[in-house]
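As structure tokens, one chain now follows by itself in the form predicted on its own.
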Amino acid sequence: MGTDLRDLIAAKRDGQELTPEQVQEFVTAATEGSAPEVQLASMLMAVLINGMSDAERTGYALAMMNSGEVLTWDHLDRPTADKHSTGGIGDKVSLIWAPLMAEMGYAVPMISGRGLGHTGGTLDKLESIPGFRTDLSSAEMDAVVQHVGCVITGQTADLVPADRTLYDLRSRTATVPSVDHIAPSIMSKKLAEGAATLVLDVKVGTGAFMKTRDDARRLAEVMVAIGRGAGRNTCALLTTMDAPLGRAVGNAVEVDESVDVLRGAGPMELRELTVDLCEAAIGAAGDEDMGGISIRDKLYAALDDGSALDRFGAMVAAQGGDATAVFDPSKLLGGEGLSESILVAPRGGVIAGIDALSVGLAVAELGGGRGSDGSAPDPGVGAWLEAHVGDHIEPGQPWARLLHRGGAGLDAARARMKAAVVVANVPAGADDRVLERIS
């Protein structure tokens, strides 16, 4: 006989507060699959109607993290850190963020994602190194983690198997878009990973998932309260995502993008939002003295003297990725075959804008999304923006590049772009990336 649910249904459903045991419960039925689907889906629409307290989501959260394999790094001789972003248009920061965290003498046991709708994927970046595996297991990721001290790889199928099977409920009940499910959803994964600090990148803008500076402070808050209910070193920063981050918008473009950054060059936002995050992870586990130097000093000479660069090659080579593909972008995959075409101002002044979103969507035209059939994007394809907010601008001056292989997908990015930019005759205003911390 399956399990009963309705006792918990009904106390949710009159805004009672559910215990951890009774969480538990749910959940369990859920990774067992020992409840009718109706009750879980009831269940679920009571939770997004009344919500939860910060003890009920922190309590979800933990219930998700358990259903599968907890990661522990106790036998390393270094603390653990781990970063999660809610996703943006040009956002590789993880490809910096690791290795130049494992140069402060941190072990980052990084588990990341595809990309989703307009968003770029972690592991999608990745892939456009020749050979480079994203698919290790947790012994595999342990064996690179104590040889490199950072790892980059995807979700397991041992890890959170709970979140996997509510995930695809909640896609087909309407009840994704709620904060009490958001939330533990993210933290159980991040959780699982068994990472002692945690720094949350939360994207606020067109671009983003939270499209308010409100409702993105909502979910750093409540994730941030999760964390920290669990035992972890938990903080956050909003950053806006108006405007793509850097200049390059793809797969291969963005890894050259992160290798600039990562040899002490490249664009200063992408470089001071890195620093700026490993800086809160650093804070947020306490470790304060960096040997008389300040933790920005050292983040920055890491980044200068190339460690960082160094650091990231090893973990491309560990994880069976060719290394020269770091130093020589022609031999990142999908450049082959590839065409430019170059938008120009429409007038002349300064650029007050670039839309996340459609530089995003141009991008998706190009094929550089994954589709909604689950295939893999064009590594090769992207957008390169050869000006951005704040620039002056001449008539007729590049501003954008498009790498693509033709097609109609073509016309629909151009069009996208062009509708992307906006050109003042005013200076824009300062582009401060971080907004607040949330800690």
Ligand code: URA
The other form holds:
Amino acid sequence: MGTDLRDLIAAKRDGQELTPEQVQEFVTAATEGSAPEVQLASMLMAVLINGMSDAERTGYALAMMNSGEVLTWDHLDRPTADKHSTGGIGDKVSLIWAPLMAEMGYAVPMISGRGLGHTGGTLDKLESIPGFRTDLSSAEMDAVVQHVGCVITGQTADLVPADRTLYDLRSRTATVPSVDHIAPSIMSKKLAEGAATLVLDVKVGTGAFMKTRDDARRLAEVMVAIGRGAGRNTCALLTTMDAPLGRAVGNAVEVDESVDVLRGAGPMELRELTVDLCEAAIGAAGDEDMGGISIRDKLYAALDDGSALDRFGAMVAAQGGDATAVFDPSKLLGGEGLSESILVAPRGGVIAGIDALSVGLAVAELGGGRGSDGSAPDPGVGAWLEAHVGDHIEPGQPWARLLHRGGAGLDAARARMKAAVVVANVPAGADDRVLERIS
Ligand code: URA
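Taking the form predicted on its own as the starting point, write out the structure of the form predicted together with ligand URA.
So here's everything in the complex, that chain up top.
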């Protein structure tokens, strides 16, 4: 006979707090398929309507974490750290953050995802490096972390199976958009990676999952509470996603721009945000003493002296990729047969805004996003912003370049780009990406 969840559903329906054992019973039923879907779905809706306490959400995340393999790193001689971003346009921070943290003496076992809709995925970006593997087993992941200090790979089938079942059910029952589900879902996967320290980059703005600062703050606070409740050093930064991060949007172009930052160049806002997120993690880990040198100076030095870039190259090689492509972007995949289409400023002035969502959708029109049928994105297409928010621009001056393969998508992409840019008469205020720190 299957599990009977009726008493638990009734308790949540009536607004009661579930015990950790009751939450575990629900998650076990989802993992083992021992309760009918109708009961699981009823519980999902009761949670969406009546919410959960901090203790319930932590129990929910831990129960999902324990539904599959949980990675452990006690055998390493270094502390472990990881980062999670809620996703945005041009967000290639993970590619820089992981090797930079490895340079700071941390082991980084990072499990990343693929693009969803108009947001790019870290794995899709890395797969524009010829040969780069994102399907490592946990033994292979362990070997790369031991050998290089950082790894970025996809989720194995054994990690958090309960979330897969429940996420599928949520998507079929209109129960996705609830912090009480989203935060445990994200955190269960991060907790299962086993890193002792976790920094969360919660994006706010038109190109982000969370459109308002209040919603983003709530998600960040709830995720930090789960991380802390699970005994991990956890902090979050709320960061803006109204304009694309950096100048490159697309897969290969974002790898290229990440390499620029790893060699001490690249857009300042991308370098600064990456350093902010490293500093936040190191602070959360309680590791304030870096041999008398400020953490920021040490981070800048590892970018400027090329050591973080060498670390990235070592990670690429260890994951089967062509490390020479890191130093020669013409070797990245998808470069053949591309054409360029230039967008010029409609008038002179100062760029007051470049709407992140519109740029993300433009790149998706060119084929840079994952198709609704799950088809792989085109690694080569993308957008390059020649000018960014705050820059002066003359009438007719190019402000963006699209890398494309022609077709109907190009007209649609150009229309979206034209709608994205706002040119004003007066300079915009300073654009600090970090809005708030939550710890
Ligand atoms: N990402 C996740 O992993 N889970 C959610 O519920 C939403 C976004």
